[in-house]
Partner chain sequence: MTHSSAQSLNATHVYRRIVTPVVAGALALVSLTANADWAYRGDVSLQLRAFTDNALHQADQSVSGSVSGNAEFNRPVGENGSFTISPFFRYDTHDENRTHVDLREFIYSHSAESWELNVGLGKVFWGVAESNNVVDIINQKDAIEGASPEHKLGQPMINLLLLRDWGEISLYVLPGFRERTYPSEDGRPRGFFTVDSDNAEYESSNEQNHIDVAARVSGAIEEWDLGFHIFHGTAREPTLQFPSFAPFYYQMTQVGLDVQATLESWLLKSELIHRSGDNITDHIQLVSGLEYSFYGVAESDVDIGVVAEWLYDDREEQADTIFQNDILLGFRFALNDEQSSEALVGVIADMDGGAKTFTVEASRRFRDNLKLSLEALIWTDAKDDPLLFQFAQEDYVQVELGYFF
Amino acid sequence: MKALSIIPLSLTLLAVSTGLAQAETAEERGLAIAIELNANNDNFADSTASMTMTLINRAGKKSVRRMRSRTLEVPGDGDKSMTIFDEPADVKGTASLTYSHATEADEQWLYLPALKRVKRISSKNKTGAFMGSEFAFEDIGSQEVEKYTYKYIGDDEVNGIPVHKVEAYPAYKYSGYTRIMNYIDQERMLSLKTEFFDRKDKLLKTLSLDEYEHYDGKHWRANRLEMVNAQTGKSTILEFSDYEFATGLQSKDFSSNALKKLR
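That sequence in the form predicted in complex with its partner chain, only its own chain, can you share it?
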């Protein structure tokens, strides 16, 4: 019975979606692109990577942070992720654990190695600077479609590559941004550039994503991210290396006890 009833239903759906395509609003088109972009990022099961973050101040003085991360994809919810810090040396061994959620508040823990203490911390701080860099916590957190509403603005070019311009509006009430303009490669559906506008709707930061690599022929990842603060002149370069996917990490590898054991 069921098998039979599927056929007319899917035909109906097809008819409806074709109908929508003709009268698609800018919001619907924006959402459709966001879903496609996100799908391009998902279905990796889990991943591990090393990161080098170079902070550059207005005078050009650099300071470096190094860390490693592991991420577990949670179907239907935000990712679980861990970050362990290797440099600077005074924070070596400090590690964080985040259960991000699409619409609810994230859950977050911090491991302090000198105390052997796992501390549950408030996850409300989305606007704060991550490790003194130009990346805010909300920039590096798990990106879920539901965290924003969208609007398709038009087409443009970035470095000669045709892109879609899609504006995203944070659903999170404590976000530091009024809107985020995404420049998305039309062919590969990858984000090439992002502009962040502050609460006064002034341009705050511009993120450039470069050196995309197609890992295992499945997962597109930018190996170099550069965030330039338009208001302070400071910038941060975030470089990824040693990306690995589907390494077999499980939910139990993302517990507070596992956080203590991370080295």
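Moving on from the form predicted in complex with its partner chain, please list the structure of the form predicted alone.
So it's only the chain below, everything else dropped.
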């Protein structure tokens, strides 16, 4: 999440300089909150983590997958990220790669070991489910501030915690969402809940972010994410562990060719 290249400079400077309390319009206040939220996720250089993905169908049956994630911060643009599946056997070796961008369409690839080929995900197909989960391909890239326009809706509570409600409207093509409602912890400026509304403006799914940890006294990360589909009754839980930061990852570690060589 980087510089706001598509936001008019005068608006950006006004939102930052006036601060949350003095922002004049709902749009300026929403942008100011988004900027502060973004600041809690920046300047980590790179990171790695272990992940567990639990798929839960409408009947409550669970399917568990083990994965690893790698992320590289890219100054002036979106992050590069990779997810490698280790278990179970039927998905072992599958890997995804995302180049998030600020103002252009994200680039995404999926390596399918059974076919021994890298498949590029079309920008028109970002609404598709990521590996059968309730997360769409457009959900798994870094959410750059300038990908959206914003509006402050008001204050509320999530599990007794005071939050800001900020609505975000996708500024990029082919999104599956008309709007996204963010519930942001007022004290720590962390996202606690996100609601996604489909193209008919009906609630599609809700993401809850829990078990935040302040790694190295610098980097806030939610160790548990749960996405619940309001229309199908399905859900997906992502649990993170073993976070490491500034491990020395480089851009060459995030090429589409590198997907084929992962172990």
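Computed from a prediction, not measured in an experiment: that's the story for all the values here. Note that the rigid core is defined as the largest set of C-alphas that superpose within 1.5 Å between two forms. Residue numbers count along the first chain shown, from 1.
Relative to the superposed core, M131 undergoes a Cα shift smaller than 2 Å between these two forms.
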